[in-house]
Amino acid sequence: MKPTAAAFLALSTALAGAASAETWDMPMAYPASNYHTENAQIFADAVKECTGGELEIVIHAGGSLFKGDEIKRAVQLGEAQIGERLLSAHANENPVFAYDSVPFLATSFEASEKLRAAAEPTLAKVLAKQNMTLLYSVPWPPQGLYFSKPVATPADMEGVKFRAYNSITARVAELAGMVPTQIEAADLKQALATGLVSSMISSGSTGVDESVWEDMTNFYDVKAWLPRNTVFANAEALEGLSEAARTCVTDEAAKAQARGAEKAAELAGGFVATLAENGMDVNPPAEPIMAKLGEIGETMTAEWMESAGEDGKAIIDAYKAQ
C-alpha cells in the first residue's frame, strides 16, 4: 500500500524537527546532590519542555566534562555552549568579577539581591565583550571560617595553611597572617584529607557537601559574604536558537535565578546545623578576631574599588542608590 501524502507530510514534519533539535553541554563544578546543579537540572528539564524537545540542556556535575577553572573558557570558546561558574574565581582578568565577593559588602540573602542587581548591566556588558550571555545567578549561604583547631586571636590564625578559591580569598589569608593554596571543589576533600590545607571560608554547603566534619574541628559565623554561581551561555550558541527557544531559556533563567535563591535561603541554617550535628565546634568568632575581620573588609572595599574603576563605582552607586 502506497503512502498517504498525509503521511509523507508527517514524516517530513517529524524530519524536520529531528534535524532542528539541538543538544547542549553544561558543564558544572558541584556534584549532582548540590542544590546549584539541582536547580540547573530543572532549568535544564523546563527548557526541554518548553521548546518542545528543540533544546536538551545535559547537565555534567561535579567538574566532569571540564574542571572548574575551565568552564568559562569552554563557553567563550564554544567547547560547551552553557556553563555555570563562581566567577569571582576569575577576578584576575577583570575585577567586576569579584563584585559579589568584597567581605562585609553585602552580608544578608536581601542584600545579595540588590548587589546583584546592582552588578548585573555592567556584568553583562564584561560577559558580552567575551562572547558570553549573563543568564542567571544564585547565592551561596553567607561564608563561615572552617579551622582545624580552636581560633580566637588573630595570632592563632598566622601561619594556617589556608584553602583559596578565589583572589579574594586568597587576600583575605594574606591580610590575616595565613598561607592561601588556590583548590577547585573537586579537590577539597583531597587537599583536607591530605593535610595540604586546614582552614577556609566558604559555606555551610561546601561543608557538608565535602562532610568537612572528618578533617575540621572548627566553624565561625562571621557572614563575611554570599558568593554567586553564575550560568552563562556561548553568545553565538545562544543567537543559533529560533526566538522562541532563546525566550524559553531566558524565562526559565529568570526563574532559575528566584527559585535557586530562596532554596539557598531555606537551607542555609540547615547547612550550619548539620555541621554541629556532625561534632563540630560551631559558634560566633570571639570579637578580636571580627575585629580584624573588619579591619580586613575595610582595607578590601578599598582595594576592590580602585582595581574596578569606573565599572566598580557604577555598582557600588547602583546598590547604595536601592
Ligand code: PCA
Second form
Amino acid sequence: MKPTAAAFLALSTALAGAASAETWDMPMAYPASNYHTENAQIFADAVKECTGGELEIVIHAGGSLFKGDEIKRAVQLGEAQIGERLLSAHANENPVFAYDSVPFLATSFEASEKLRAAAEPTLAKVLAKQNMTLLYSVPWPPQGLYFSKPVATPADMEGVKFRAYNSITARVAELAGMVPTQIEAADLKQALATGLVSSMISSGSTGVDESVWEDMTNFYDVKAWLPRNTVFANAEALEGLSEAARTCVTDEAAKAQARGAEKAAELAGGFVATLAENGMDVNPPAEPIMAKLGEIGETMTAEWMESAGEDGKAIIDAYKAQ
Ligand code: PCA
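Structure of the form predicted together with pyroglutamic acid, given the form predicted alone:
Let us now look at the entire complex, which starts with that chain.
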C-alpha cells in the first residue's frame, strides 16, 4: 500500500487541526443532574460550537476529578484549566469570597443579582491575583434550615450536630449553640446516614439532590441568603487561546450566568415542593427562631465587614448604590 501525495496532505492537515484543538478539564463538585452542572454543560457545548472545535471543555461532575475543596487550587495551579466552586467555602483565605453568604444581606434572586454585579470587580481582582479569571456565577436558591426534629425555639437548636459548607454556615451554627462540621455535598448523604450530622442550612436544590428526607424531617424556609457557584479559568490557559476562542468563552460565560440565574429562580419553588411530597414538614421558621437568626445575622455582618476591610466596603457600597 503506497499512500499518495494527496493522502499525505490530507493526513497532515488533519493532524495539524488536531494539534491546535485543545481540551480543558472542568472539575465541578455537584452532581451531573444538578442545574449548575447542566448549565455548565450547555456552556461547554456552546464553546465547542462557537470555537469550531478549537476548544472542548470536558466536565467532571460530583467531585470526580477534584473534590470540592480542591477545585480552586487545581485551577490556580493549572492542573485543571477551568472549574466551578462554591467560593464562599474559601472565606478563611479571603473574606471577599463569602460576599454572597452574608446573612440577610441579599435574600431574593433579584437582590442576589445586584449583589453579584456589585461584587464583580472586587472578586475578579482577588481571583486575578491568584492567577485566575472570573467567568460567571450562578445562585443557589434561598437557604433554609433542615432538622431531624421540629424546631420552634432557639433552645431546640442547642447541641444539634450541623453540616456546614463554609465558615459562614459554621459560624451561624456556632452562634445558635449547634455543633458544626464542614462537609462537601458529595459526602452529605453518608454523614447524615451515619449520624455525624442531623441538620444543615442549604437550598431545596441540595435537599432534593441528596434526598435528605431519608434522614431529616423538617425544612424551614428562612431565605437567609443565596450563595453562588462561581466558574473561573486558569489565567494562562485562557490567555493561551486564540483571541476568537477567548471571546467565545467570555460571551458564552455571560450567557451561562443569565441562563443559570433564570433556571435557579424557575426551579426554586419546585424543589421545596419536592421536599414536602417526600414527607418533609415544610414551614416558615417560627418567630423566636427568626429573631435569633436576625441577631446572629447582625453579629456576622459586623464580623464580615470588619474582616473584609476595604474590599468588603467597596462591595457593600456598590450594592447599596444600585
Ligand atoms: N447547596 C450547596 C451550597 C448551597 C446550596 O444550596 C451545598 O449545600 O453544598
